[in-house]
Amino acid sequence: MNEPHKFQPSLSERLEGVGEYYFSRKLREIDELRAQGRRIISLGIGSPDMPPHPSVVQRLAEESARTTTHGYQSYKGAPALREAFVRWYGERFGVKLDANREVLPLIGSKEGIMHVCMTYLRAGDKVLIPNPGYPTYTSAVRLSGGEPVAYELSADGGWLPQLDMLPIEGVKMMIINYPHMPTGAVASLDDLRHVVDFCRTHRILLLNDNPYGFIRNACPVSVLQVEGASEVAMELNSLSKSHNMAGWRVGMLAADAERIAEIMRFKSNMDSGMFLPLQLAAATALSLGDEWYEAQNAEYRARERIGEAIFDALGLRYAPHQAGLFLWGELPQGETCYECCDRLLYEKGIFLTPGGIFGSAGERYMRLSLCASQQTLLEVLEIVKQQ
């Protein structure tokens, strides 16, 4: 008996050039390995280990318990979230803002990219797009029936963009992302003023995603320190990394405000506001002194001096003085990126990053995330240097 006609609904155009997120794949692989009795260290993700300061989590659940904090919050963010997202850029960068027309807290900066997308390009308006940078900024253009146009960077150039070479016909936005994902390359107020220049002269958008800004970092700062940068500028950041809350999911978007406005008229469409307490909370969060950034990247720095020597045990190059949560590391010539992954994953149970996930400048390169304890790295430092 002939099998009935499976139904098929057709895809909607915009998944055209878009696959599933890389790790969303290779971590059903590592589940499966490690289904098979496999043990699997993981150094890929960028997720941190270490937990909120306690007097987060305490806020968040003080404030949970209150019968009053349940209900629909505003699209734009509870006013003490904002004043607080405020204060901090006053105090950590000295850049002021106004709490209610120039700030839009988000369930994720990851959202944010995709709405500024979403709000301003049309089918076919182009992006500058770094590579090696941030799969989901590819990504989020196609979705938004934008065009991706790769702009290459590279250690010669301190991974910063080379602005006498980018085209400019037909583009209507750029996104840069200092301190850099994955090569934790850091820009100077100089540089960045360079790329505010070069967009107001060509009258492109301008998008900086910066959640890696306080971690191995000694001077952070904002693309809205630039005189005039608001003009056209705008920035993402996020608690996920700063403040161990990735899956709180808090980030903001700082801009002038027509621009939140413009970008309100979408996000107002797509989701709601943030549960009540967990903005509460982040606004603790937000409200921490030097002290918990200082204990914060000692402990970072320390893991770092054992991932730089698993690079030296894989014969890897590497940079010195990397900002962000990964280190980068240059593979010597022979095996591919996915290669040199695959091999350490099958035969020593270790999952590093390919460098190949983030664009072809990457492919000779791998990716080794600190989000995980010294004990840990230690345990990987002996593993690879068995050969």
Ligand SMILES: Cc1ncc(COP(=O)(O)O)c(C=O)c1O
Contents of the next structure:
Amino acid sequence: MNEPHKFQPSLSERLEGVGEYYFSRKLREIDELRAQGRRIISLGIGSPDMPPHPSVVQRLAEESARTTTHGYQSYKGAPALREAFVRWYGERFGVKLDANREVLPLIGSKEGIMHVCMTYLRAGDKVLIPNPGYPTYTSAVRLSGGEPVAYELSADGGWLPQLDMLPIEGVKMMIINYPHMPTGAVASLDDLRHVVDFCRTHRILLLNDNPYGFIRNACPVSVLQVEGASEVAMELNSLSKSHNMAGWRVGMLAADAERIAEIMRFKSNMDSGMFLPLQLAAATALSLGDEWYEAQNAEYRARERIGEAIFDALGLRYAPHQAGLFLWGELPQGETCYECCDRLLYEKGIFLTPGGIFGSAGERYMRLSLCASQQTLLEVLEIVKQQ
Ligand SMILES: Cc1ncc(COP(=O)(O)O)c(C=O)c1O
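Now show me the form predicted in complex with the ligand, since the one above was the form predicted alone.
Below, the chain from earlier opens the complete complex, with every other chain and molecule after it.
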């Protein structure tokens, strides 16, 4: 209803071209359908449904029960967490970091994308962004005054950047994300070396967003394994997916000491540290051994097989060996991804993400989240098999 005298402050120009996050809109629609009594199974979002390791939850409970753990914390994170990140990168990637100067704990890696953009981008600075890619890259670049320049990825090119085709004029930064969301493509160390060389040659800051490294991925790699990479490259990581801790909001940035200090200049003006028990419990999570990753991956592999059967039933084609929390499949000719999404939602009560929300190069694709039990996925399989 129109209310003629309702106060409407003008919005900051920073919000121009930045819409409400697709998922927050679509989840509201799903809530409305549920409120009308419809059963909707959502295979949309990549929020792990399994809990963290019990030792992690126990550590949080124990540390929270102390009287001394409730105050403000250091802007640069608790030493125990920084040291745990350093051990994790050492053990899992063979990357040596200095706990005092080269890691920065974050309140989720999503906030890190914004921090990096706010620290380095001046009005009009161009940032190379993957298409398809995580929508936050575009929003964070726009919100911080930069100009996103999409680089197109394709199945034929292994969803890797075609470096000789990339523009370089006015480019300040390049964002890559391997293992890649939404396609599940992985980059080898050699692929990453080529990107680092490209950025070094053209004096471009490189940011690798690496939250899916340990999920359905035979060979986890870090861009910082490339010799001398930290001259131009930084890497974001996260406990959200690898340790089933998405709601805890724990991530990290690994970079050269000077970059960390520059980003701290921005970040220390934004938040006031993280709850100490949460940081200590995150340190416990980071010390889990191979059994943790193996058990998670065994479950995701079993889910993947059901996901593939769902895609078979829907006529979607998919590449083998996808990494991360999703299955990415190509639509047969005919329907657009948005039509497919709405048909499945309204007719079958199933939500899959239309690939087009990740950019124009995703428009012929659908994304299925493996963050649902095998039982739920089997139920979806039965529903999609009924024509
Ligand atoms: C590619 C990518 N980067 C970053 C994030 C954010 O992760 P975090 O929970 O650490 O903020 C996500 C979450 O979905 C993602 O898909």
